[in-house]
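Encoded as C-alpha cells, the following chain is the form predicted alone, with no partner shown.
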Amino acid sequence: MTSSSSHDPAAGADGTPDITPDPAGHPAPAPVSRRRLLGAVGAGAAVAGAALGAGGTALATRDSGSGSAAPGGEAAAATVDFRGAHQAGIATPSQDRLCFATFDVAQNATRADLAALLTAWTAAAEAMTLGRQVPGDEGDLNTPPDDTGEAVGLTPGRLTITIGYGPGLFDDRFGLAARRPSGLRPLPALPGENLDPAVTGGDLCVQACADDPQVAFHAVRNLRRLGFGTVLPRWMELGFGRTSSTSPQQATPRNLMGFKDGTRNIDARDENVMGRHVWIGEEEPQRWVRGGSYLVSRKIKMRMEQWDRDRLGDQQDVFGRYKGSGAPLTGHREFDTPDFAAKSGGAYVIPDDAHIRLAAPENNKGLRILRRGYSYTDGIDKTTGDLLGGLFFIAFMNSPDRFVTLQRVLGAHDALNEYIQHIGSGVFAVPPGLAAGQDWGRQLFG
C-alpha cells in the first residue's frame, strides 16, 4: 500500500487522495489474580459508571467520539465508551497520537493462561479508558504497585484500545483453529515490498490511540505488565500526527511529505459506507467476529532527503493533487471530484501512475477502506545522516483481500514508489464490540 498521504496505500482503498460462550469440553479460564483484576468484567461493568480522572479527578466531559481533541482542553478530559456493537478505535475520529504494539503468546503458555490475561486486558482497558487506574490491590508495600503511574493526573484524552488476533494464534496450540475467521490468513507477497521481520506479524495486536502520547503508552505499558509469562511484546510503533481524518469534523491533515491525506477517505458515520466496507457482515461462518473488522498495518518508510529534493510540480504529479491547498489537478478546492478523464495537450492532467488516479475507488471498482494512519520517526540514520521514518498504515476493512487487490496495483505502478517502501507489516482480525458483562477471553474462547 502506499505511502501515507493521498497515496497512503490505504488511502488508494478508500480512494482517498492521501495526500493527497463455554462449550462443553472447553477448559475454564484460569482465576484472574487479585492483584491481576478484582472482579475481572464485572468490576469492568462498574467502572463503566464511574468518572474519575487517571488520578482521581473528576472527568469533564463524557464523549462518543466526535470532534477532534487538543491536550488540555475539554476534549482532552472526554472519555470513549469502551464498549458497544464495535471496539472503539475504529470508527471513532482519529486521536492524535498512536501506541501498536504486538505480542506472541509465550511458549509455555496454556490456553488457560491465555483466556485469563484476555479477562484481565478487558478489565484494564475498560478502566483505563475512563481515566482510572488498572484495578487492583491499593497501598500494598510488599508488590509492584497494579499500575505503573505515569498517567496519573493526566486526562482520558479519548483513549481507545483496540485489540485484534493474528493469524498464528489459530494453530494447534490453544483449540483456536475451528474459529479462525474465513479471511484471516497471512498476508501474499507484495510488489515493492521489502519486510523487516523485527516489524512484521504478531499472535495478537493492540492499538492504543489517545490525544496525550503517555496516556496511550500508559495503557499499552500496562497491558504488557499484565502479560508477563503468558505473552512477549513482538514489535511496537508509536505514532503521531494522524495522517488521516476519520469524519469531516475534523481537519484534513499532512503527512510527512507535505500533503493532505485522507481527503476522500471513508466517513465512519456512515453507518451504510461502514457495513459495506469495513464491518464483517452476515456472510462470515465464524458469527463470534461478526460486527469486527480486519486491521492491516503497514511501515511504509519515506526516502525524505530524495522526496524534498524534488521539484513542487513533479511532486504534486505523484499525487494529483495540489501541495498547498490539496485540490486534485483538475480542480480548485481540496474536496472536488478528481477528473480522471481531462487531458491536456495530449496527456491526462492527472497523470496515468498519480497516487490519486491508482487509488481511486472509481477505478478499483469501488473498492474502499477505512485508514487510520499515523506519521513516525525512527531518529537518524548513522551512516547517511538521513532522516528514518514515514506512515505507520493502518486501515481497517471487512475483507484483507481489499488491502491485496489495491496495494498490488500501487505497488506495481504507483509513482509514489520512488520515495517510498513497505518494510513493515501485520492482519488481525478485530472482533466486535464487548456487551456490559462480556470479556476478551469469552469472546475469543466461545
The other form holds:
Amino acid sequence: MTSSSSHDPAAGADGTPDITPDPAGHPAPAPVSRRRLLGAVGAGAAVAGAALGAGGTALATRDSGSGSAAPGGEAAAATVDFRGAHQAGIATPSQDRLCFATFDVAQNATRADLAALLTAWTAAAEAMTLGRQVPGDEGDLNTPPDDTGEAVGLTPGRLTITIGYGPGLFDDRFGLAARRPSGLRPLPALPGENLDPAVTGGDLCVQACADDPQVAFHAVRNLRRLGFGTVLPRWMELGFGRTSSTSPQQATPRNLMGFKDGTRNIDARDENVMGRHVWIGEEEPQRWVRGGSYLVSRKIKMRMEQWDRDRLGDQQDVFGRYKGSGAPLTGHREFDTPDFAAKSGGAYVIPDDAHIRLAAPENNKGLRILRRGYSYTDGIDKTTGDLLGGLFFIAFMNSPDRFVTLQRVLGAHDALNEYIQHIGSGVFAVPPGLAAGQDWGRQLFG
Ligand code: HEM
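What does the same protein look like in the form predicted together with ligand HEM, given that the last one was the form predicted alone?
What follows is the whole complex; the chain from before opens it.
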C-alpha cells in the first residue's frame, strides 16, 4: 500500500468523490425486433440472399450504433457490418455485453472438416449479425431446428462476431504450418500470473459482443452447435459490462474497482494510430493475415474484499487517478494529460508504482494497445464467501510482444498486484475482414 491521501478536485464540498453513474455511453439500439427485421429483409430467401450477396451491406452500416440515425432506418441502427477491411468487434464501438469462447479441434477432425466448418460459421455469423436466424431447412419436424431460437424477437443488438486462431492450429495437424502468422506463438511465462489451464488457450476463439447478453450467448451457442464433431468448446466467459471505450464519443465506463477505465485507450477511429499499433501491416510475410490483428485475453481476478477495505487515498494512488472524476492525480479533468514528472514533497504525485505510470506510452517507448475488456463474475467462493470476479481483459495489437513488454513491467511492479491476479490467458491471430463472397475457411486455407 502507498500512503498519500489525494483530494479529488472534482469532489463534492464534503470531499465525497463525485462518482457519477455511467450514462451507458450510447443510446439504446432502435427498437426493431428480429421478427420485424426478418420482415424487413424480406420473407423470401431471394431478398435475404440479395442482402448477403451484397456483402451484408444492404441493411448494415458500420458504427451505426454510435447514435446517429443510419441510412436504412431502424434495422440499420441496430446492426454493424459483418464484412469489410477489418473484422468487426475491434475498431467498432464496444457494446455492453460479451460472450467469449475458445475451441479445440476434435482429435479425428480433418483439414476438410475444419474448412467446411469455417465456411458454415461464416454464413451463420453473417446471418446472426443481421438479426436473422442461422440458415437451414426451416420447419422440418424430423431434424433439430437449425437455429436454437432464443434470439427470435430480440433486436440484432449491434452483434459483432470476431474469430481468431491460436498457435496450436498451425502445428502439423491441418497443413497450416507454412501459413503461421509470424507473431503467433504461446505467450511466455509472465511475472505474478497463476494460470488455470481450464481458462487458458484454445485452437480458435470467438468473441461475440452485443448490447443484449442473450444475443451474444445465442451467437456462440449456435456456432458451437454447428461445430459438433469438429470442434470442442474449451472455455467460455460472459462479460457483463464493457470496461473501455474505443472512442471518446463513448462515455468512459467503470471497472469493478469503481474507476473509469479506458480514458487513455486508443481512439479506434484514428486510422493512423490503428495502422501503427493495432493492424498487422505490410511487414508481415503472411499476406493473408495483413489487415488483421492479435488478440490477447487475460482473465484477471480481483481481490474485491481487500480492495473494498482499502482507503480511498490509496485506491487513487494505485491507479494514479481520482476515483470520482477519473482525472490524473496531477490534473483536474478526466482527459487531462498526466504529468509524470510532477513532484510534491520530493515524491512523485503519480507514485512510482501507479498503474498508469507503468502502462503509459510515455514510459514505454510509445507502445500502445487497444483495450476492449469486460467485467465478469463467477459468483462466490463457497468456502470463504468472497465474491469471485474481475476483469476479462481483451486487447488488440499488431504484435503480442507489445502485451508481453507491458505485462513484464506491470506484473513485476504494479501497485495493483496486491489486489489482482491473472488466472487465465489466450493469444490468437485475428484475420482481416472478409470481402464479398469470401469465407473464413477459404481465407485460412488459401
Ligand atoms: C484488473 C486489471 C486492470 C485494471 C483494473 C486496470 C485498470 C486501468 C485503469 C482504471 C486505467 C486508467 C484509465 C485509462 O486510461 O484507461 C488503466 C490504464 C491503462 N491500463 Fe490498465 N488495468 C488492468 C490491467 C491492465 C493490463 C493487464 C494492461 C496491459 C498489459 C493494462 C494496460 C493499461 C494501459 C496501457 C493503460 C493506459 C495508461 C495511460 O496511457 O495512461 N491494464 N487501467
